[in-house]
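Heads up, the chain below is alone and in the form predicted on its own; it's given as structure tokens.
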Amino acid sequence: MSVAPVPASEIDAFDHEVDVLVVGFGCAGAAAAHAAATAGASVTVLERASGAGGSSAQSGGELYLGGGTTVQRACGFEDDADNMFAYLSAALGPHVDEEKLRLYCEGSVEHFEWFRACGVTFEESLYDAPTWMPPTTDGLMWLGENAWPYNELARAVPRGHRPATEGWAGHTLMTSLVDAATAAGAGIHTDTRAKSLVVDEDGAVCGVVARRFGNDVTYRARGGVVLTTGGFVDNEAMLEHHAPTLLGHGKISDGLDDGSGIAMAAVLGAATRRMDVVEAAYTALPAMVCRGMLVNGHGARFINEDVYPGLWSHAALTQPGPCWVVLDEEGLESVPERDLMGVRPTHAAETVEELEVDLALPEGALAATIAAYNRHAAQRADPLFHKDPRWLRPLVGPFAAVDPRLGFFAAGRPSAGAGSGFAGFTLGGLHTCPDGRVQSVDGTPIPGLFAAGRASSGMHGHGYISGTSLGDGTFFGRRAGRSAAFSGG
């Protein structure tokens, strides 16, 4: 299907006309629609699926927020924008977008209150253990702030805010955001796939041609079009061109992150940014990893295992593989049942030498790694990787190993990471100003065109922390929606 722009002069009469047209109804689209509607604009959201939610609804629902929210204060933590910026600039780096990141940190408390005004509820309690997703309704979680080296760069304060839902909470979050957007007056046209942007005689974007049930439908947007169509992890050709790191791995998406919004803008001369940057999650279990060790295919440790799981995932992605989770019987038995997520050891051995053989590791490599680890752990130290003493103790046989390539299991079915053990999504996209305006390759804004969420390149550099996709998407989605509303509506 061609994504070439359509001249407005070729359209005799538009089927629909509004002030702001939002393409995609995930978290960024909902935020943009809500902001534009509350600013007084008429708003229509086009959603290619049969209902709203997108990849956001299938996410964990974490929101990276801080600066001193009521949940943080209720849990006994003091935070501020500068402290938040210090952590994120390191964890999302190198090469963060400092202007966007600074705005995000300074506006974080207000953004938290916006979520609450939209109906999202947060319990004032902390889940105090490494995890991908708390099995509780706790409203706050650590996302690596208390692990080395970040606890030396900024004061350790948890900022993972979670809707009051056990486990994955993306659906809870999106229900509230969709309800808020529609209550504010935004209309939604489902089963409607945008295929081309419409441009006027001056080159300004003024609408969209979409496809619905086999027919073309035209939309005019007086203020602008906001692209919130997601990333491009589901487009193999785009991955091969821009982010081949994810080729052959699982995909974290709703299956519709095909880069269509990026492509529609690119043919108009829109600039892209950080198209090679990805997030990849290794389906190892944090509750096991922190109680033992993560070793590569040479039997060596390569990171402190108590750090945010996304960070050891990225490290594992570049290691000689496969990487294994190794722990002893005491460590395994200390994992709370609710944190096991259906994961069980794939190998067991009385001695480390036997385990080396089972895992096809170089002779003596794992034994040397465990011996060095135990020698320092007996002194509550980890001079190589600075793992927190909370998780340090000598590992004593019998030993167990888990193969993360099998993924997590739910109802007997493997997760998206099964196969390589990795699943991910893209972070690069259209180059936007902080107000959401899409930039052209010559550095000037394309009139009438805005973007937010994973269709754009947000505040991230080459790092990632959970909650910064939903946080970034909604924060800059709101800014894009307001900008479009005041651009001619």
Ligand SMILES: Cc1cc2nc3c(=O)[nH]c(=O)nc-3n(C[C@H](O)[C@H](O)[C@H](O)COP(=O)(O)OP(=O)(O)OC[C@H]3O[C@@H](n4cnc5c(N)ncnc54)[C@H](O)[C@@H]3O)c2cc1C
Second form
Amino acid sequence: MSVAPVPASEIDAFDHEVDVLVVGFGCAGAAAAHAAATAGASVTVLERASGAGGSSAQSGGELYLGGGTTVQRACGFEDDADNMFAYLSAALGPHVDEEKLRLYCEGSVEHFEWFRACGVTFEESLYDAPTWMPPTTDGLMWLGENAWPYNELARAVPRGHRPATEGWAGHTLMTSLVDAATAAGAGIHTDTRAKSLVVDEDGAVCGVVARRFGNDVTYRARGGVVLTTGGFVDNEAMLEHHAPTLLGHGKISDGLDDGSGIAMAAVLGAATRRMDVVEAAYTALPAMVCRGMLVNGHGARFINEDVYPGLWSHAALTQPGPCWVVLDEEGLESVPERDLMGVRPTHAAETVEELEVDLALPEGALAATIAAYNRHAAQRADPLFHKDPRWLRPLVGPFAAVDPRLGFFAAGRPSAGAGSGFAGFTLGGLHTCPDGRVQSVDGTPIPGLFAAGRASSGMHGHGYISGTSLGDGTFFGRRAGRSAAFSGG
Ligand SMILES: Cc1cc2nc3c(=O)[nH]c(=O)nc-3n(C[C@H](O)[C@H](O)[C@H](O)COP(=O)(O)OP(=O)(O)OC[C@H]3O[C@@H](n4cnc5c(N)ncnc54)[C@H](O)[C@@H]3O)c2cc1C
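Please supply the corresponding structure for the form predicted in complex with the ligand (the preceding block corresponds to the form predicted on its own).
Time for the whole complex; same chain goes first.
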């Protein structure tokens, strides 16, 4: 399907006309639609699926928020925007978008209150254990802030905010956001796939041509078009061009992240940024990893196992593989049943030498790693990677190992590792300024065109922390929706 722009002069009469047209009804689209409608604009959201939600509805619903929210304060934590910025600029870096990140941190408490005003509820309790996804309804979780080296760069404060839902909470979050956007007046046209932007004689974007049940449908947008179509992990050609790191790995998406919004804007001369930046998750369990160790194919540790799991995942992606989770019987038995997510060891051995053979590791390598680890752990020290003493204890046989390539996400979730153990999504996209205007390759904004969420490049540098995708998608989605509402008509 061609994504080439259509001149407005070729359209005799538009089928629909609104102030703001939002393309894609995930979290960024919901936020943009809500903001534009609240600002008094007439808004229609086009959604290619048969209902709103996108990847956002399939997500964990974790929101990275801080700076002193009521949940943080109720749990006994003091935070401020500078402290939050210090952590995120390190953890999302290198090369964060400092302007966006600063705005995000300074606006975080207000943004948290916006979620609450949209109907999202958060319990005022902390889930205080390493995990991808708390199995409880606790409203707050750690996302690596208390692990080295980050605990030396910023005061350790938890900022993972979660809607009050056990486990995956994306659907709870999106139900509230979609209801809030529609209550504010936004309309939705489902089964409607935008295929091209419409451009007037001055080069301004003024509408969209979409396909609905085999027919073209034309939309005029007086104020602007906001592209919130998600990322491009489901588009193999785009991955090959821009983010080959994820080729051959699983996809963390709803299956519709084909980069269509990015492509529609790129043919108009839109600039893109950070297209190679990806989130990659290794399907190992944090509760196991922190009680033992993660070793590479040389039998060596390579990171402190208590960092945010996305960070050990990224480190694992570049290791000589495969990487293994190794722990001892005492460690395994101390993992609470609720944190096991059904995962059982794939290998068990009385001695480390036997385990080395089973895992096809170089002779003596794992034995040397465990001996060094144990020598320091006996003093509750980890001079190599500074793992928190809470997780340090000499490991003694019998030993167990888990092969993360087998995956663990619950059935029905998007592909978990696809045999490689890794699954990911893309973080790069259209280059936008903080008010959501899409920049052209010559550095000027393209009139009438806005973007947010994973269709755009947000505040991320080369790192990712859970909650920052839904977080920046909604935060900058609101800004884009507001800008489009005030930009004309
Ligand atoms: C299993 C899983 C767990 C995750 N957990 C978290 C988490 O806890 N915290 C976090 O921050 N992030 C998480 N993520 C990532 C996060 O969900 C996504 O990065 C984020 O939802 C992207 O939001 P978006 O609004 O940009 O895109 P989406 O939510 O994907 O919305 C895009 C929408 O646009 C529609 N669309 C696409 N193209 C067109 C077109 N041409 N015309 C019309 N409609 C179109 C799509 O159908 C879709 O509905 C998770 C993702 C998954 C899949």
